[in-house]
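Have a look below at one chain only, the form predicted on its own, in structure tokens format.
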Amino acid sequence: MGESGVYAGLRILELGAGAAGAVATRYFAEQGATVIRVESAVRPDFLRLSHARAGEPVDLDAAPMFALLNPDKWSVSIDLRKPAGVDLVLRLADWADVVAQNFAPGAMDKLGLGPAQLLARKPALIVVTSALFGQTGPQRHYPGFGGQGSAIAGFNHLTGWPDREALGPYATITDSLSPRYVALLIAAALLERSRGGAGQHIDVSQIETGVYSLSEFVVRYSANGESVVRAGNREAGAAPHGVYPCAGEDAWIAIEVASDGEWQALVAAMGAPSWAREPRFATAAGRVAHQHDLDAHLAAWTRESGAYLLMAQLQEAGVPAGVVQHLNELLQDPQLAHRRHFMSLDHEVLGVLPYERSGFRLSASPGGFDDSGPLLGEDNDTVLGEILGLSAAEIEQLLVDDVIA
């Protein structure tokens, strides 16, 4: 890790909990760049957690989300409670071209590792903060994660059926959309201060990313009123446009016609049912004043052919239509294998696990990962001894004093 890539070489200490702080350090340490996680054993980032079950031991290394989101990172585990801990800290960030956490606003600076302390002690340092509301603001303390976030920037209102209650899009949508905004402000950064500029504070607003991927919206209502509600599957001036049963126990394929031409294409593939030349859906406006009664008729026949031989028809057709994959199915997908999506490493507790790589390519330098996501203060003597110069004694006393563990 940190020898190949087009990130070789720079030094990244990442101070943080959840998904969100550990997936935008991992585009860089895919690109080579050396990612130190400064962890707790006394208080463990709660992805270790995840699998726990309740009445039962836990074993910290044992938690496959922890470990499919830091891959080729190293861990050194450090009681921040202890001056000695935040001073262990301090000299990593003098280490460090960047630094990145997650944490509450404020929490950083009652250790003396707020982004206005680091970069007075090295004004070169990219220091980046990820939080719900941002660090400014009435809201900024308000400790909420991505299920809160997805509702307050907007996402609910938009998901589900128009007769039904708002529902959140799956999983914590804000704590994955705002690391991607994350890696490119931090490669921006980088950039600037290659060009001469000096370090700066990123403070990044997990709502306002939100918000920002919602811009459509906000415009149609800025400039006409709209307010756009939920509408399930369909979407404006395009039927049909949904997802259909299929053969088989729970499978489905989603369709979608955005032109007459479409359309006309998905009749000739049904082999021209009575049904499809009615009158009332030779036009889209026809096909989506009466969408209940076209849905009705396109899954009683999507219902009687399996979802991968329907998806050929169609997409051979020029009909744009695919198969609502199982996660299981997405491991074996022949496009993702093509592409090496997934990388199969040996993790020492979990064993072979299939990691993911992220969806771009570069082509004089393709990425990857060597190492499986590391072991609680896995790399205490590595990172203590080979980058901070401590000695097998000074090690040893801080395991003593409880420093690190």
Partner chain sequence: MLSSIRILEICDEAGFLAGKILGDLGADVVKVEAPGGDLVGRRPPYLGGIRDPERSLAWLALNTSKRGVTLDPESSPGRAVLQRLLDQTDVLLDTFAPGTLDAWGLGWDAMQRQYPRLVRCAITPFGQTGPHAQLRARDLVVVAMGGNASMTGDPDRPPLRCTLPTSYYHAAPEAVLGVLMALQARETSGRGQLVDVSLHECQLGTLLGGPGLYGNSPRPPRRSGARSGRTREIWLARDGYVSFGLRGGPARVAGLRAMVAWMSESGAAPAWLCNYDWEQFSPATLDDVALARLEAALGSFFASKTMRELYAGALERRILLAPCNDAREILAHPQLRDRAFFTTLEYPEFGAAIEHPAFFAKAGGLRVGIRRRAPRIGEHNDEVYRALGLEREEIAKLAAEGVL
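What would you give as the form predicted in complex with its partner chain, now that the form predicted on its own is on the page?
Partners and other molecules omitted; one chain follows.
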């Protein structure tokens, strides 16, 4: 976003791998910050390998997932196992306002790049670390990813059918939830700093952000000893409340009726069939008590219609209803198009892909992305030459020494 955006001029240095770190800083790139990712080919971000197939050579620049999660960022490739590489990162930390990293706890400290070491060198820095369990505690070295975080934090237990396995929502929820907290913490620390506050280290545990979000789950157990268990798509006290089949392959509609008014609207929309007028369905308590029958009747009706037509018909009648959209359908969603959620950006290797924006719009600071995700080391010359002021000869020497790798 270059010169415009709330964070034009802000400098973020990012070290890490995977989704959780990348998504957190993307919000700032969307609002004009310069985000430099330190990476290397010797130990590549595993997202750069996410497209790899067994037995085939890997192109580190051909991973769509990496590109999609890192638009507008700069990439500099530095081998952190070399002291000269560590020195370059320290000099980039001198340049930065914010250092965000999500390596295993202690890994950066061993290199002299830990939060305390960076803050001792530059007290005004905002250093954010994001790890599954945080930087302290007996299990901080547990080697998990988002899939494990989701299970430990309770989301798996809460997702699924009561008679089957605990599943967890698609795509490892702690990887998508925790970066939003990391981002708001960076924003809060920046706001404080602009009002005279100092730098600081912020220690985020991805699992803790998940459990904090599930405060209701914890409180219900602590207060009443109630262990909330996955309940399919049901909601206490509401019926019908579920996902029903529509005409076509794997086509579904979600319907959530939470009041007698919404039920009557649904009955009217169905043309008041005799089953729906049975007294046992007239009250919420009755509908909940007979929800198996209710669901069967309703499914027989929804099955006759296309999902999008049915959604329009039910919404028109005042019933909360929505199509279960597949990933490809999201690209055609008119509301997302209205909000310009997807930005088509060209990538040298991958071509044009739909890059996604945040879930909010600022009326006076529209923001957005100019560039696709970076190739590995794409910005080496700019970062080393223009930002760190190294001469062409010095850069050449770093290349020869495999520090730039």
